[in-house]
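Here's a solo chain for you in structure tokens, the form predicted on its own.
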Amino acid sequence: MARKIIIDTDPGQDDAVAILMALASPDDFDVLGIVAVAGNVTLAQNARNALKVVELSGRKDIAVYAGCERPMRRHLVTAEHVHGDTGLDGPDLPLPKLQLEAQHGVDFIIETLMSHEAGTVTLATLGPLTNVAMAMIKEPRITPRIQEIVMMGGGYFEGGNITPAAEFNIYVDPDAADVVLRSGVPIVIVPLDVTHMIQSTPERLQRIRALGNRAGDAVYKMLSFSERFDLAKYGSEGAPLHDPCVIAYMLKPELFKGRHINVVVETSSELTVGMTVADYWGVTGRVRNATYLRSGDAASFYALLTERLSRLP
């Protein structure tokens, strides 16, 4: 039976690949909706990008909502230096014909969780956690109804990617991440520690390009654009691929290894704000609140991604 999910996202090239991977898997996922949040670029542009990606997938049955346009307590930090001015530079995707839903994304999350049986809807979060935290604050009754949150965010052994200590999604809205991590919901964290192992090497990108479909060509162009920043930064053979690891974990959790630990977010330090402090060795005695993934099988991940993308137009 297909798993009911809401995708919360700030597309971003890697977000786009994750969305395509999910929409290519209708037997595995019943995507109830996609909610945009401010992050990689502004909310309006992220929402437009989400519509573009849905159209690219051919799944015009998927509703897209716009959520929060800024973090809960802070000024918005964006990442055009990585993703380009549109947030989705690389392919020349047409302006979407699909329209955003009128309902606010936070209200959609609340309504969906309240109307479905408790414990049957998973949140797949690919960006800052503003929408999810605001939904929890606005309607606390949704929190125990969430089946699971699988989130791309954080880093510990690899450090950060927007500051030395912080990963971008958490850094943009650490207060929201703090709310979510204190919520008691079952959480799986897919951090930089994993995604830095899942590298889009030239050979892997060429296999995607060789699919010969629109989606494969667009993904090749997206990742060829966005990876230039990380290739220059890390000097590695390929760039990390972050958000699709969330979808891959839900499809094949056996590709990843980690442990159930305590994770807290720093919200006040000037040097380390947004840091996810992962008690991987259990030295604090704090309550374990998240399954923290530390490694992944890159070859099997790319085989899965390529196979799913091959199903699209």
Contents of the next structure:
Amino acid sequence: MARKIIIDTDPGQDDAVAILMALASPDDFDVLGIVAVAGNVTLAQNARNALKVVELSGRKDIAVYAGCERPMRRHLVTAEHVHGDTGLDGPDLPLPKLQLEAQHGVDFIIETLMSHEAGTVTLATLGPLTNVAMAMIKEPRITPRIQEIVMMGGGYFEGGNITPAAEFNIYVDPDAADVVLRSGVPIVIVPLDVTHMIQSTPERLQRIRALGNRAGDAVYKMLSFSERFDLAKYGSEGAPLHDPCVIAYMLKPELFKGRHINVVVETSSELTVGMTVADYWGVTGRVRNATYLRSGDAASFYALLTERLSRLP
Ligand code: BDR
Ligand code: CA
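What would the structure be for the form predicted together with beta-D-ribofuranose (BDR), given that what you showed me was the form predicted on its own?
And the full complex, kicking off with our chain again.
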């Protein structure tokens, strides 16, 4: 049976690829809705991008909601320097004809969790955790009803990408991440330690382009745009690919390795705010609250991604 998921996202080229991968997999995922959050760019732009990606997938049955327009306690930090002014630079995607749903994204999350059987809806989060934390605060009864949260966020062995200590999604709203990590919900963390292994080398991107469909062409253009920043920064053969690892993990968990450990987020230090302190070696005795992935099989990941994208128009 297809797994029921809500995708919470700030698209973002890598978010877009993750969304396409999920929407190309209707036998695996019943996508109940997509909720935009402020992150890579503003909420309004991220929501528009989500609509564009849904149209690109040909899945006009998917509803898109807008959630919170800023982090819980801080000013919004954005990443146009990586993703371009639109947040989705690269392909020339048409302005969406699809409309946003009128309901607030946080209320959609609450209503969906309350109306489905407890333990049957998973949250796949690809951006800052603001919407999820706000939903937990607004309606605490949802928390024990969440089947699992699979999140892209954090980094420990690789350090950070927006500061030396912090990964972008957690850094943008560390207070929200703190609420979620302390919630008691089963959590899987897909951190930079994994996503930095999943490199979009020229050969892998060419295979996606060679699919010859609209989605493959758009993904090729998106990732060719967003990778220029990382290639210059890391000097690697291919740029890391972050958010699609969340979807790949849910499709094929055997491609990834990790441990169930304690992870806490730093919310006060000026120097290390947003750092995910991962007790990978179990030295603290703190309660285990997350499965922290540490490695992934890049070749199998790209084979899976390419195959899923081949199913789209
Ligand atoms: C995360 O930050 C965003 O820029 C990407 O979309 C990804 O979710 C990586 O740190
Ligand atoms: Ca993202």
